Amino acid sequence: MTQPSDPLLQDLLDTLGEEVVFNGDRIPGKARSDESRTGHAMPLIYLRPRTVAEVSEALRLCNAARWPVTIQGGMTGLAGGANPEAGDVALSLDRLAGVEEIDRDAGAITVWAGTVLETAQKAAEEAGFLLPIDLGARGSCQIGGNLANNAGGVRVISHGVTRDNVLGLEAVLADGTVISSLNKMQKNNTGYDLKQLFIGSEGTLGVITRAVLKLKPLGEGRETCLCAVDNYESAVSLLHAARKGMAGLSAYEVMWRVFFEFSSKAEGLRFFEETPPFVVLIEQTSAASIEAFLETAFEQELISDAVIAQSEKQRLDFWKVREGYALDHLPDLMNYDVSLPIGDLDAYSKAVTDEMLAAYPQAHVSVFGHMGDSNIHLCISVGKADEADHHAVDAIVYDHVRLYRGAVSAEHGVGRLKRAYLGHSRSPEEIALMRRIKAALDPNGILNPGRVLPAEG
C-alpha cells in the first residue's frame, strides 16, 4: 500500500488538530498490538477524537480517500482484530469515555464506547444495581470493544452474552453518518433491530459510539465454592441440578485436571488432597445457602469433595486460579475459545489433546472455560514455536470444532486470526450474505478490512 497522501494527512490535522491528530514519534507503541501479540506494524497516523463529531469527521476524511481504519479500544483481545497495518489509521476510542447517566426507573446505564467495563460496573453498583456484563479483563477492556465482539465473560448462564444486555446504540457508519438510537426500553418492536448490526461485527459495519445496557438488581448476597468432579457426565448432571435448584446461578465453570493442577500449583494455592479429573466453580447470588446444594449433590454422587469460600480472599483466590493467568508464562502459548454443543465438550477436548500429543509429545494443553455455556478454552505451547507450528495447531483445533459442529470462536471474536476458519463454522450462503450487508455498510472497504470475513478467491 501506498503511504497516505499529505492532503489526507492534512485535511485531518486542519479539521481535528494536533490534540486529535497523532503521527511519527508521537503514536504510542500500544497501537501496535492486542493482547494476542500479533500485531507487529504501527499505524500510520493515530487519532483520538474526543466527541462523536470528531469521530464522524475522522471517518468522512478517511472514506473520502478510500484510506483503511483500524478501531482500537482496550487492546485486549485475542483475535488479532485491533493489529493495524503499516499504512493505516487507526481510531482509538479510549477518549469517548465515562457514564453519561444511570436511570434508575428504566434500569438502565448510558456509556461512553471508550469506558473501562470496571468504571461502569462501579458506578452501577453504587446506585445499586449490577450491570451484567462481566470479564476477566474488565480492568481494561472498554464497553465498544466488548460490544463489537459481543463478549461473553462468566455471567452469561444467568444474565446472557453481551448482546442480550444492550436496550439502544450509537454508531457512525464509514462515510460519517451517525446512527443514534439511544433505546432505554425493553420493548421496541419498531422494524429492523439496527443494534444488532453492530454489535458482534468487530468494527467492520460501523464504529460504536455510546450505549445503553440493562441493568440488574443487585444479588441478597454471594457464595462460591470448588466442587471435585470425577468424570464429565457428573460435571453435565451437577449443571443440570445447579439449574433447577439455585435460584442465583451466575456461573458455573470447569475445569480439567491438567488445567487445574498447573493453575493452582503456579499460584501457590491447594484445595483438594489429590487433583480430581474435573474442579467445578460454582457462584451464586442469592440468600439461600450453597451447603444445602452441597449435600444434595454428595447423596447423588455428582461431587466427591467441596470447599465454600470462607472470605472474599478465597473466594477471589478461586477465581485466580480459573483466570489461569500463570499460563501466560508457557512458551509462545496459543489460545484458543471455542464453543460446541454442551455433551460434546469433554469428548471434543480429548481429540484435540489426543493429537496434539501426538503431533508434539512435549506439549501442553489446558482446557477450562463457561461449560454452562457451551463455551471453553484451549491454551496450548509446543514449546517455541514458529509459523509452521501455529498453523497446524490451529488446523487441529479448528478441524475438530468443524467435525463436532462448533463455532471457532464463542466469545473473542474472529479478527484475523480465526477468518481463514470462518467457513468451519458458517455456510457459503452466511457468508455471502455478510459480504452483502458489509458493501451496503462500508461499500469502500475502509473499517477494520481483514478482519472477520475470509479472503475471496
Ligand SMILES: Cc1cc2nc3c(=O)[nH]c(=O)nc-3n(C[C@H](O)[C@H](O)[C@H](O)COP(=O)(O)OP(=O)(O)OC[C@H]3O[C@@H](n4cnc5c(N)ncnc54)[C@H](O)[C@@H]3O)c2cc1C
Second form
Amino acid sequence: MTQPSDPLLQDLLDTLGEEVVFNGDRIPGKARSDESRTGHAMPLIYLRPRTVAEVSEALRLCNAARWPVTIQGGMTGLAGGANPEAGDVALSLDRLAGVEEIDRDAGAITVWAGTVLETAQKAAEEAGFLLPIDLGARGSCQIGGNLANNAGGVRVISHGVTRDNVLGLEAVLADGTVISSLNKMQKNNTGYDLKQLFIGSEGTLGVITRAVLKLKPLGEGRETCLCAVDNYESAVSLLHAARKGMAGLSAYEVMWRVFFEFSSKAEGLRFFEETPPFVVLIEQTSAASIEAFLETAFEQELISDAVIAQSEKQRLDFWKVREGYALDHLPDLMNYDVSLPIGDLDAYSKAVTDEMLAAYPQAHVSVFGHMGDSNIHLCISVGKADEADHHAVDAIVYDHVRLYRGAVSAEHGVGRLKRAYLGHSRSPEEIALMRRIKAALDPNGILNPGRVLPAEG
Ligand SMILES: Cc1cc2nc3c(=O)[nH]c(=O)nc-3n(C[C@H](O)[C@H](O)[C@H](O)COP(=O)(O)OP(=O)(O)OC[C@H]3O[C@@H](n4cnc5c(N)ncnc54)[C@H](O)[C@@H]3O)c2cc1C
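Same protein, different form: I have the form predicted on its own, so give me the form predicted in complex with the named molecule.
Full complex below, order starting with the chain above.
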C-alpha cells in the first residue's frame, strides 16, 4: 500500500476540518496497538468524528479513494483487530459517547458506540436497572467494541453474550450509508435481523455508532463462594445442580489446580489447606442464602470444602485470584480463549498440557474458564519465545480444538491473530458465505482488511 494521496487527506480536511482529522504528531500513541500488544505501526490519518454524519462522510471519502480504514474503540481487544497498518486511516469512536436515553417502560438503554461500558453500567444502575454486559476491561472498553466483538464476560451464564442483550443498532456501511435500526421492542420479526450481521463482525462489515441494549432488574443480594472439587465430573454435576437449585446464579468459574495454585500464591492468599484439583467460584445475586445449596452439595459429595466470602474484601480477593493478573508477569505469556463442549473441556486441557510439556518441558500451562459457557482460557509460557515458538504453541492449542470440534475463539474474536485458524472451526462453505457477505457490504474491502477472514489463495 502506498501513502494516501494528498487528495484524500485534503478531502477529509476540507469536509471534516482539523478538529476531526489528525495526522503526524497529532496522532496519539494509543492508536498503535490494542491490549494484545501486537500492533507496531502508526496510522497515517486519525479521525475522531463527533456525529454519525461525520462518520458517514469520512467513510464515503475513504471508500471513494479505496483507502483501508481501521476502526478503533477502547483498544482493549486481545486479537489485534484494532491494530492499524502503516498508512491506514484509523477511525476512533471515542467522541461519539454518552447515554442517549433510558426507557423504563421498554427496559432499554440507548447508548452511543464510544461510551465506556462502565459509564453505561453506572447510568443503568442509577436508574435502578442492571446492564448485563460485563467484563474485566469495563473501565476502558466501549459499547461499540463490545458489540463488534460480541463480548462474553462474567455474566454470560445468567444473561447470555452481548448479542443476546441487544435490541437495536445503528451502523454506517463502507460507502457511508447509515443503517439506523434502533428497535426497542422485544419482538420484531420483520425480515432479516440485520443487527446480528454487525454484532461479532469485528468491524469488517460496518462501523457501529449507536445501540439499544436490554436492561434487567438489579439483583437483591450477592453471595460468593469458593468450592473445592475433587474431579471434573463433579464440577460438571455441581454446575447442573447450581443451575437447577440456585435462583440468581450469576457466575460459575472453574480454576484448574495449576492456575489456582499459581494465582493464589502470587496474590499471597490461601483459602484451602491443600490445593484441590479444581476450585469453582460461584456467585449468586438473589436474596436467598448460598449455604443450603452448599450443604446439599457436600452431602452429594460434589464438593469437599467451601469458603463463603465474609466481606466485600474477601469477595474481591476471590475474584483477584480468578482474574489471574499475576500470570501476566510470566515471560511472553500466550493467552488462548477457546470453546469446546462442556464434557470435553478437561480432556482437551489434559491433551494440550501433555503435548506442551513434551515439546517444552519447562512450560507453564494453566487453565481457567467460564465453564457454564463452555469457554476456557489457557495461559501458556515457554519462557522467552520467538515467532517459531508462538506458531508451535498456536498449532498445539488449535489443532486440538479442531479435533474436539471446538471454536478457536469463544469471546475475544478472531482479529488478526487467529484468522489463519478460522478453518479449524468453520467449514469452507461457511467461510465462502462470509466472504460473499463481506463483498456485498464492503465491495472495496476498506473496513478492517486482514481481520477475521483467512488470507485468500
Ligand atoms: C483485562 C481485560 C479483560 C477482558 N475480559 C474480557 C472478557 O471477559 N470477555 C471478552 O469477551 N473480552 C474480554 N476482553 C477483551 C476486550 O475487552 C473485549 O473484546 C472488548 O469488547 C473490546 O472492546 P474495545 O472497545 O476495547 O474494542 P477495540 O479493542 O478497540 O476493538 C475490538 C474490535 O472491534 C472493532 N471495533 C471497535 N469499535 C467498533 C465500532 N464502534 N464499530 C465497529 N467495529 C468496532 C475493532 O476494529 C476491533 O476489530 C478483556 C480485555 C482485557 C484487557
